[in-house]
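In structure tokens, one chain follows: the form predicted alone.
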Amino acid sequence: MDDLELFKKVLTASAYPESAYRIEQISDSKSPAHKFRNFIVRTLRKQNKLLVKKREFNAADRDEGKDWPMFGYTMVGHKRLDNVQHAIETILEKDIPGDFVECGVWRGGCAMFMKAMLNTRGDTERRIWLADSFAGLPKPNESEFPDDTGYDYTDQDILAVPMETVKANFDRFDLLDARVEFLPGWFKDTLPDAGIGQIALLRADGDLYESTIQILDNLYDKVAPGGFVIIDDYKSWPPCKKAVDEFRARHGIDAPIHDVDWTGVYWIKP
């Protein structure tokens, strides 16, 4: 096994079956029965103990991308880790030019993943740009973008890693450089005025139709001909598939998806 697919491991925390455990979510029903379990809840925090659900370890959802980690830095899985590499392999050999960006980044991991290829191949030039609200996802904006009612994830605590948390996890490995670029912040307040330059790959994971149309009206014509364009929550995500079906309509934009997994899709810009 070499270091990168050990990286993968770590990251994954499939090296770990107790990762798979969960961590009981608080839920903001206002049911007798979710007020009680609540109530547990918060006095087993305040406790410093952590109301744990046991299940057995799913090494091929954990390939898949299917479940969340309860520890580790990312939730893509591993076939979505291997999209990454098989990108930057191909970016590297045939020289495109770029940073690389993700948008939405949870606890990191993908990032990283992309910070320790580039140590690991020897390029000190390009940049790894992280976009992200590090607050969790928005409230679902019905007015404006009625394809995201339904989609109100607010509540899902797991989903909000604080920007110093991500800094110290790839500070944790020796990734954390001044080649490492945050931009906190909704995708409609951080993205238009970002600063990035030339993109040799952009990894849109913003879920919501909002975020996504985001993403790519502020981003894709800055990936350079040659560059990837992966989306993370193509197949299971209906908003996020509608985003980019209507914005590659609207550009004329006709190069194949390729499927990454169950969810993963990628493209390379004509």
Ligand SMILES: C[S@@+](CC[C@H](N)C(=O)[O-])C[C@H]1O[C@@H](n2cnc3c(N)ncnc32)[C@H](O)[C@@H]1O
Contents of the next structure:
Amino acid sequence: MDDLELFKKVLTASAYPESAYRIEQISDSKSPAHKFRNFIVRTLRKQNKLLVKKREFNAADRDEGKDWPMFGYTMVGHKRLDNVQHAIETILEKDIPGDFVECGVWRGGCAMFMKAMLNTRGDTERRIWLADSFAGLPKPNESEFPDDTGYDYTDQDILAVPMETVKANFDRFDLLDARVEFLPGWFKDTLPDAGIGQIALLRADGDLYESTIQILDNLYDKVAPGGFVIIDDYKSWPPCKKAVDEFRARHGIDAPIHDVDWTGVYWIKP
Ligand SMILES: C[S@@+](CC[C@H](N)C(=O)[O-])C[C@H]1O[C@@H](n2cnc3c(N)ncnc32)[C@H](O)[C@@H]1O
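Structure of the form predicted together with the ligand, please, following the form predicted alone?
Below is the whole assembly, all chains and molecules, this chain first.
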């Protein structure tokens, strides 16, 4: 097993079956059963105890990034990390100019993998940009983006990972340096004026219609010809797919869409 394969096992936590235990999510349902469960969760939280749910580890699920590991650094799974590796190897081989951008970073693992690849290949020029609220998904803006109606994930505390935690995660593996750039805040506020120049790899992992369209509207023009555009949620989040399809139609993009796994896709900018 080479170093990058080993790093994938650490990032996805597939080396640790215990990571299949997951933090119980609190639903905001008003039913008595949910109220009771929320009461228990709040009580345990006050006592500083985590409520965890036992689940059997399933290697196939982790390969496909189908579960959220309780610990580890990314939820994208092995296949989507393999895809990032393929993209970066192609970019370096063909000398496609530009930085790598991850919009929607969670604990940072996928972006950590990008930086590890640059380090191992001896690239000292390119930057890695991490754009995230570092506070989870926005509340659906139903009037402006009706497709996001019903996709309210704001009660999912597990999605809100502070920037300092992500920086510490990079630092644990000696991956934090001046070429790792952080863009904290909502995409609509940070992406229009982000100091990003040319992009060789754009990875959109923001789930919602709003998040996906804001990524593409603000950053697609910066992607160099031959650069990769990866959409993490295309086949599993209908609002994300709709945003991508509408964007491509509006801009006459007919570059073929390639499958990565059960949800992710990518295309290469002509
Ligand atoms: C599915 S997670 C990303 C998973 C990550 N790529 C990984 O390697 O595990 C989605 C992330 O997108 C962020 N996000 C979604 N919409 C956003 C928006 N409009 N502005 C800022 N951050 C957003 C959330 O905070 C969350 O960290």
